[in-house]
Amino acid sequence: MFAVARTAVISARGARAVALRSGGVGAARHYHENIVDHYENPRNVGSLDKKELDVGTGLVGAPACGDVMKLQIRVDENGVITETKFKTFGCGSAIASSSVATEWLKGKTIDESLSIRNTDIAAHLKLPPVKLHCSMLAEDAIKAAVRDYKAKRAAAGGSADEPKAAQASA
């Protein structure tokens, strides 16, 4: 396994960016000031109680790289998204995606979230083509979240699109 140095790195235009070394493998890669960002300042890291039924969790990985991402969300009785927590074992794009998704996500309602794309993601953190897996993962680990708490509500006998406001109402 090559070790990795992490160096701070100014281009031309005065951005910031990151250039990852692998020991003599050769070039260095230079990365946004949006995945630095995320990945050295991750936003919600942390996990939710997953048996609380208020509570979504989606469970994704990538084979091919390894990459593995858990995302949860916390969903209030007018069925808005106000918490979300996230733990990344991954690359630096990895985290940064699953920092952003949770910051996108909090304050949308249920069918909200599921509008955010792994291409506004990837474009929002200039994600290098090599890396758009990780912007993927963030939105199959919505996706998955959303599913989880759909089938927890469908399950506890709530529809699993109603908020419980509306059915206390109903």
Contents of the next structure:
Amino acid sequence: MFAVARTAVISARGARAVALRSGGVGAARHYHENIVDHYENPRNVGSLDKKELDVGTGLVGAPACGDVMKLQIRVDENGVITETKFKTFGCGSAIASSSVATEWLKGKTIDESLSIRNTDIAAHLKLPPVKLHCSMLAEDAIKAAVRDYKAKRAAAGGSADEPKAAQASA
Amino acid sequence: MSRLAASALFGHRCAPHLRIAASAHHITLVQGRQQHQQQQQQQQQPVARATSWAAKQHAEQSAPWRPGRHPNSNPWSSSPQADPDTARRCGSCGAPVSKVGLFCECGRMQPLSHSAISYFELLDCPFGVIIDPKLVERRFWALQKQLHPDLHAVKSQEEQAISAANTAFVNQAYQTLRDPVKRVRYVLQLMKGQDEAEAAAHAERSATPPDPALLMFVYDTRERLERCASEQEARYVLRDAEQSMDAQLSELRGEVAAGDVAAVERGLNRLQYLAKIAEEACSVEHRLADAAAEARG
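Right, the form predicted on its own is done, so what does the form predicted together with its partner chain look like?
Starting with the chain above, the whole complex follows.
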């Protein structure tokens, strides 16, 4: 029980150290190279101006570990995501999960983006079971960003996706 | 983690540990001869007062502490002593033993169990989210002086196993009660009548809806910490976080008293974020202090 809990607490720096030290020996605790890659070279780190009309911002947190994750999307007039940024204060798995999410989001329409599942992220990063909630956080962040974007467009009156939604329901 | 941080975290625990090691031999001698021991110590007491340390040792031994003085300390569960049908019997002499008793009258140690005794009862600490850490620490060491496996090394394998399990149980109780987040989680677990596994499964994905203002505050504070250039700045963040945690605990005390589970869950959520901020601020402070020391040569 305690050993499992402690694994969960391995910090970002710890994750790298463990991965490096146990590299190639086949040790029990070994993070997959995909996590280490995304942790050491996170893609799309930064911020977009959340006040801009074509930007959607998702800010989510995991109370159990106290981590927070911000994920932003910029959507063009065709409803396609052209730019993504994230900033995560959390463990290596949370950083890697959000980094992967921003990579996968680019080029997708906002509706397609909702098809990204935490299980896909977890499978890609080979997250251990105790770290699955990090990938859930990334999925929640995507949903929150899309929700924020849609709410903004609705408030501004009429948008690229509003007519589409109306057609779908008709 | 820096050397400074490590010493700040663990330094205070070194002294009592060494003290235990030093007095282990003495305790082993008196352990297991309790009745005789008590008489002897009552006689010794006036002499022992000569030094404060010795006086403390003897005061604790002359009145061996027994858990369970607050059988109703958890208002959400029935008193463990209330049900005589499930009362334990001593594995050695067969005499009935109270569920919260540590030793049978024959001197044999009794196994402790989560279902029979709460951490608050075990450490004889009034139930609640705010505790007296010094009191809990004192009780913890008093218990370990009776239970630790080193003191029972010459006993039967079964008794050694009981001693090891009880020691682990007491350690867990202490680790839980001294940490504010773990303590509130435990109080919530008792309020909901969950066992440890249920509580862990629930904590994984909290049902409490996210609070956007709180998330914004946490994000901004973490960003502020990231930009900290001086030890002093980080210390301000740490102090603010600790004050907020104290305020949150005071609020939680009222909510626990009112039995408002949803409010306690929300309060625990906030407390967890604040604790993480404090933890980060502490490590940033030590990192900057180390860097400054290195720069000075």
